[in-house]
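The chain below stands alone and is given in structure tokens; this is the form predicted alone.
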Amino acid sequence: MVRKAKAIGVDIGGTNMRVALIDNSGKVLQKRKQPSRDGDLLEQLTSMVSELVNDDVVGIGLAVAGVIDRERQVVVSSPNLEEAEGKELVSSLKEEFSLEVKMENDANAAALGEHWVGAGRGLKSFVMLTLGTGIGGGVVHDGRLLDVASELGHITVEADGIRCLCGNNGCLESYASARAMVSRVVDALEQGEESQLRQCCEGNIYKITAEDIYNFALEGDMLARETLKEAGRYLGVGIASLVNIFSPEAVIIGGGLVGAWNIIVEEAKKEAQRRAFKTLIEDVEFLPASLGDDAGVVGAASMILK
């Protein structure tokens, strides 16, 4: 029998490290997940990589949160998983494991995962925004993900706005991640507002999730539905700017806070569609992703299997 060459997929995100064995057909055969902060950074990744490595294994993909220099294959700069900052992880693992490792961004193998056996399977072109903890973003052109940065989270829809973790202001991240919307719960709620969400997390406002905005957001709390439109429309109106850029055949949304697409994504293609050149977006479709959690650590994966 011959045996199909397999790869380990990694994402390390700003919440949690998932890592999986795939083999060459995208599929994910085994899968691990950790909070990402749970003690030495390295550590963790190299313990959770030996539960899973095998002979079959030809090479680990590491896909992580922040700007990667692509030639020395290190993160630069992570506002949301600042510890992985600088940290030799690609020759670590490599030295480790005698393996091929290749590293990129979280949210650009998110965009290589579902490109490869996901929502953009097929399509040319098409921008890929992940909203968790904070908001990434991949562009695949031409068949092929784009060599660029793609910090999408970090375009700024509000000049004068909040201060992001980056540094800058009015980051469509401070708007409508996960984190943007819990601190504008929080705040509303220390300002005294009305809402249901007081009662959840036994009244221990400060342990509130996005998980709770969007369940109290269903039940019809106000302040929990106003909270995921203004992110959906700041989302919409970070999704014009991108189409007017790309001009992409799609927009693939995934992260998180997918669930709560007939709300936030619903919100944000109306205010895309007000905002962007029109026959630019009359025919964009609005994709929800199909890999899921796992689309980072397929992505990751196929850059070593592919």
Given for the second form:
Protein chains: 2
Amino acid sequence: MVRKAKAIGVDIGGTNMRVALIDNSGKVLQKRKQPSRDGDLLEQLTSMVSELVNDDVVGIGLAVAGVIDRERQVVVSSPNLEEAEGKELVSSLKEEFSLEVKMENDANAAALGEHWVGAGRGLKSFVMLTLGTGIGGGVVHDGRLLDVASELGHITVEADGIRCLCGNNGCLESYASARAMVSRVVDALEQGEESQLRQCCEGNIYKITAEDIYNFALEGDMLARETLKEAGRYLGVGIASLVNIFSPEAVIIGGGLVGAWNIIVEEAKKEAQRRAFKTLIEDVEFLPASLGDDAGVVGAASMILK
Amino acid sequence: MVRKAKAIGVDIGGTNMRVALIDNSGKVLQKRKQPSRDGDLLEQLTSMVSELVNDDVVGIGLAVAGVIDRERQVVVSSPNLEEAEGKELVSSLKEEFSLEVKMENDANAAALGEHWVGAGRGLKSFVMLTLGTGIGGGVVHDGRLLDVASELGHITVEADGIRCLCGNNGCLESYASARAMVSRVVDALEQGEESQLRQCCEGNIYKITAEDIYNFALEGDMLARETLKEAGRYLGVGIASLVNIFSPEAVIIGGGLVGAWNIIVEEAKKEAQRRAFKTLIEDVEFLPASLGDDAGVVGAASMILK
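Form predicted alone done, so how does the form predicted together with a further copy of the same chain look?
Starting with the chain above, the whole complex follows.
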């Protein structure tokens, strides 16, 4: 039997570090997950990779939350993971494991993963948005990842809008991410708005999560529903701009919030269709990402195996 | 003496049709200009090309204001030049002149022109914005034109903003184009705002042009200055989004409004630097386009000659 080449895919986000052993068909064979801030980043990374590496592994792909200098293969900046900035992750791993090591931004890696074996399989072009605490993005064009920053969560949708963590005002992320929705709900509750969400989290409104908002929306709570719709509407504003720029075949939406697919994405779709050039949007498919939390590790591994 | 290969470059905009004879060093040898709506579009085009075509001409490049289907080589939609929609411009010219004919969007062609022999020469990546009645865009990435729609004037900067001719609300074009500035000035004057611009155009405020606004701004008129600054500020909002998406080496600004370079572009630069990711914007150069009105015809010809 021929042994298939394998790779280690790593996805280092602001919250969790995921490491997986992946074969050359894109299948996840084994995986581990730990909170990202569990001690020294490089030590943790080396130790987690060691657990899964074996003789079939031909390389390691890293997906990191932050702006990556692709040429120098370093993390230039990472607001959600400052420990990674300037660290010699790639060269250290190369030395430690004597393997090829490549690094990419996490949302770009997710797009690579979805393109390889997920919702973007077979597509020549798509824009992928990853909805989570923040909003990440990746663009596939002409059958391959467009190697630009693709910080799609940080396009401005309201010139004088909410201050974003990145320093800008009115970023898409400040209106359509999990953080944005939670913040909107807490503000509304503080201002006395009626909502079943008050009963959530043993009455501690500061513990409400995006998932809670989604669950209460399904039960018909108006504040929760309006919050999801508002996020969806802004997502549609951003998507319209991206369609007018990239004229993609599809928009793929992934990340922690896609449980709320129906409410958020239907609203986003409607809004984007109203806004974007008709000739550009009419054939755009809206697709849910299909790899879930594995998109990043699979995409990272694809840089080695594809 | 070896005769240089030449091409005909054509730039069909909403206002003018420009046709030029261009050699393979990008030099404009001869050119003609006529209003675009001077009778039948294809007839006019054929006649203007006939005047300049000679035995050294190896092909014709067309730059057309509108959304181009690159594969089928047709104009899918063109709000400013409806006569061009669906017309068989490429195949008709091919047949008429028995030459290679290629078509591109006009702002994309301008980016090609600037990349070939203008401000973008030698750059691997830049975003070009063409400020005129509307705002066009083109993106060069990895040393070549990114073949996407690049309707950069139609990214949303104010989600609930001014209604744009394209049907969207709050497009960059609705805040930073010549049309937008004139509209802002007329509104202000109608509402009684004090300004020397009242003396313009023999007192007919409905005849004020962007050039008038620029000239009065230079003389210190506050309304004119504020209008240019406001346009510049919004241009900066758009540029910040584009820098966060494309992480380019430079932003090139061209078009009819660049006479007002200092006021508009300095404001845009300041605003973009405040908004975009620091690591992405800090090395971005802001450059004025250098080919002026020839950018489109030169870029169109480059599709044949480069």
